[in-house]
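Coming up is one lone chain in structure tokens, specifically the form predicted on its own.
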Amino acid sequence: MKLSREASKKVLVLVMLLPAAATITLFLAFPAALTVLISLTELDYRFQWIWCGVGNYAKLFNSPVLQFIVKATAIYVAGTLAFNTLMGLVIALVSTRVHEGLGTFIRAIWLLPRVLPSVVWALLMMWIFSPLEHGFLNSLIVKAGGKPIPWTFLYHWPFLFIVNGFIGSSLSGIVFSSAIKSIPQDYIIAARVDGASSFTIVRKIILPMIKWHIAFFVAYNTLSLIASFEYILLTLNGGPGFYSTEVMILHAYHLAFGQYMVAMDFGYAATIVTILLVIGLVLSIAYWRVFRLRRLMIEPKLE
């Protein structure tokens, strides 16, 4: 039987989108739905599927340290998230303003936290902001005449908001820098000729012309985020002190994987990331209906 033309379209966009449908089964909602279960359970070493229903939620929201993950996670991706944006357009207003190869040139620069390893990049931050006498910007203090500061003990949110942002901010800087240079030259001159200082010309043409970046990229970097906990474990793991710093999703790994086998308590663990999966979903609605993000995918009317 012959298919109609408007049929045989469906059919091939339904085979298209056949490996992208598969790899979101198979890799995102298998998972998740696992995790799910597994938050059901009481699984720890011996992987024993003991059904508790929902007595790790009751558990968990009886924690004296559920206050102490919640706040640091608000203040760990708020933090950061405020920091890779701001900075990344700091770096695309700077780097779009100079010489070409000189702003490609800044971006490269930037971009070498990225592709560092990341045990790399968080021994060489350990050193730079190390409270020891022998530490990079302690060492200029002792050598100045001055005491050596904690630096990760005093201001170990603003160390993990550089740590971090650094990483962060340079994919901004890219995705912002590609936005600005998308425009229209003619917008900036003539805004020239009116006599628009510079600081007007980003506050009314530059940022409005890249606004939806900007929330893709508030919007990406949020839900990475409240995922992320990796510099946080090679740098501070947690402290210092008494859960200064332990995320919700890092407590999910030290209850999974970073105590002693018998110690191990998945069921607790699968809890804690079911939550965030959660906050991810009520939170990847509210970026879609408050950036109205399905404006980007309608296609563009020709006049």
Contents of the next structure:
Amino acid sequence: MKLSREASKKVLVLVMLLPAAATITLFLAFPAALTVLISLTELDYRFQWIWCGVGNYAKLFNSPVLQFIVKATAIYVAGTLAFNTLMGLVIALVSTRVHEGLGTFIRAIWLLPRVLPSVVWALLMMWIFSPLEHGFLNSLIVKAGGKPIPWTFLYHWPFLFIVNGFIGSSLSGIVFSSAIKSIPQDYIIAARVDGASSFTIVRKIILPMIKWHIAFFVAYNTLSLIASFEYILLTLNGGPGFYSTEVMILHAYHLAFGQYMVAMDFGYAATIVTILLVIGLVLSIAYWRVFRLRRLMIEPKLE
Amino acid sequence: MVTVKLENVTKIFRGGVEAVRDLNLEVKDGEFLVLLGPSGCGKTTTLLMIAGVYKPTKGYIYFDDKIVNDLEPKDRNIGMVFQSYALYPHMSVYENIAFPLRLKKLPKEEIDKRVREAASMLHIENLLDRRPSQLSGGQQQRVALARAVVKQPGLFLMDEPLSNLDAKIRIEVRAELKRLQRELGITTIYVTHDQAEAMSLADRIAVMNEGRLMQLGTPDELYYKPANTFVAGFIGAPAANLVEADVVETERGLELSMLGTRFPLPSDLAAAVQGVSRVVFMVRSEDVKISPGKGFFVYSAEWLGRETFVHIQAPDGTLLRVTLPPGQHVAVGEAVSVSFDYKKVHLYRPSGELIV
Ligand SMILES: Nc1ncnc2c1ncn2[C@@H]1O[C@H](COP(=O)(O)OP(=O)(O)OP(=O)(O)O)[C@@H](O)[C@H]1O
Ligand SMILES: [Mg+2]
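Switching from the form predicted on its own: structure of the form predicted together with its partner chain?
Below: every chain and molecule of the assembly, starting with the one above.
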């Protein structure tokens, strides 16, 4: 049989796409579908596949816990995202302003928390911000004659922003500083000669010129934050108090893996994960639209 | 507008690169001065010191009678134009031109009036709403010029503003630039490595090499009286012939031994090289005359439309560049003899300084 040119071209394209399509199916579509399916069952420690329709969803929407975990998720994602982005910008602006070697050093130092094992980093931060008087900050305050401050109780959100942010901002810092470094010097010189202050140059020239990099980071980071709970689990674990830092994904974790045989409420946990999947999907589309990520991916914005 | 004076200006970058060395230069009020030199000779560095972006390591820069070494770029009232145009891609043409005025916090109507004035001066009124990426190179450069003009600066600083344009547009914008500068009477310092561009634009040219000033003069002076072999070789197209020669004494007087043969020196030149044993002989291609004869051969010939440009091979193998007057033709391989218009010949010491 002879294939027409058009048809053989299509076959070729399909064959070329196959590896990527297989990977996506295996690692993305399949687990997602499985999660949705599990959310429609009462799967638990007995591992019995009992269909329950939308029962889990009804249970979740009537649960008094829901408002707490939604609120915690919103605060956590928004706050950490803001911290990461702003801190990344500060690192990028400072480290590109100073001497080249020092700038690289600053960015390298900032990478340390990321390469540290997460338990070590969590331990370190819990020691620094310990509410007891032997914690690092409090011991300084006590030495200076002050009264210890219960950091993690009073400021649990800022604490989490810092614990996460020192890791997230190392990435944004590197992305933003390489973007800033690729801005031709002529723009900056032209603006200075025309009378722009450093602040104006940042606001009117540098930020608009790296806005695609910022948009990319914001989009990427939101999606990863929705699904991240590692450092909350290792530090405050949803507390202090009643579900104050229990984000949705952490709640799902607790429901599924919180305590052997006692938790293991896989069906109910999958419900929350499914909702997060939908939120992630909706946000992806929204970002795609708002930031025109499509254009970002098609044309390189800075050489 | 403003007089610019550089006094013993030296710039040494961190790491020890000496980009500019002991530069003395005075740019007169309203003058169009071109900084000319090969790549890496320190032209941009000099310009950026005048702009206040770099600080001289040594020496002083004066605007009129005031030392400006420590004056911020924004307080120098200069309009700058770059090779890259440096138009902000996220702003419209209008906003690009208005940018310096907005920073001065001028009233809206005033900004609008001046932007439109500058735009009409450069014939870009119909492009004001576009983005720089929607313009051709020539149009972008006009916008960049408008942005410099709109500030009504006392001094224009331009760093190879035309190098990214293709030949035809370059000549067009060049004429525009010259007209604009004449009209506005703004002192201009213009950097280029293109000697033809320098010759056509400049009131005076400062030729630089390896961070040092080689000669400062009008295009005529540089062409007809280059102060050293560097300027002699750099100015003029086709490049002048520079030939090493021995001065030998014979019973007929002094002769130059070069190109594998001997040339008797006329008495005025002979007097000047009395006691010198080696010189560099410089002659421009149009001052070499060839006639049927022997000893030299026509190596190649290019007909350029009006005149013919030929390479003549000397007995020792050296190739001489020769421009034939309109009407004269030679055949490749033809044997010829060569003579020089000694009134226009220069002799230099082997170290490069002018003897005569
Ligand atoms: N910021 C800098 N730091 C260190 N060295 C520099 C710096 N800027 C320029 N140089 C060096 O100083 C010398 C002169 O550079 P400059 O840019 O002034 O040359 P130029 O005459 O403008 O050359 P071109 O025609 O290539 O633009 C060069 O050797 C260059 O490498
Ligand atoms: Mg340069």
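Residue numbers count along the first chain shown, from 1. Between two forms, the rigid core is defined as the largest C-alpha subset superposing within 1.5 Å. The structure presented is a predicted model; accordingly, all values stated were derived computationally and were not measured.
Worksheet entry | Val13: Cα shift of 2 Å or greater between the two forms (core-aligned) | Passes the 2 Å threshold, so yes.
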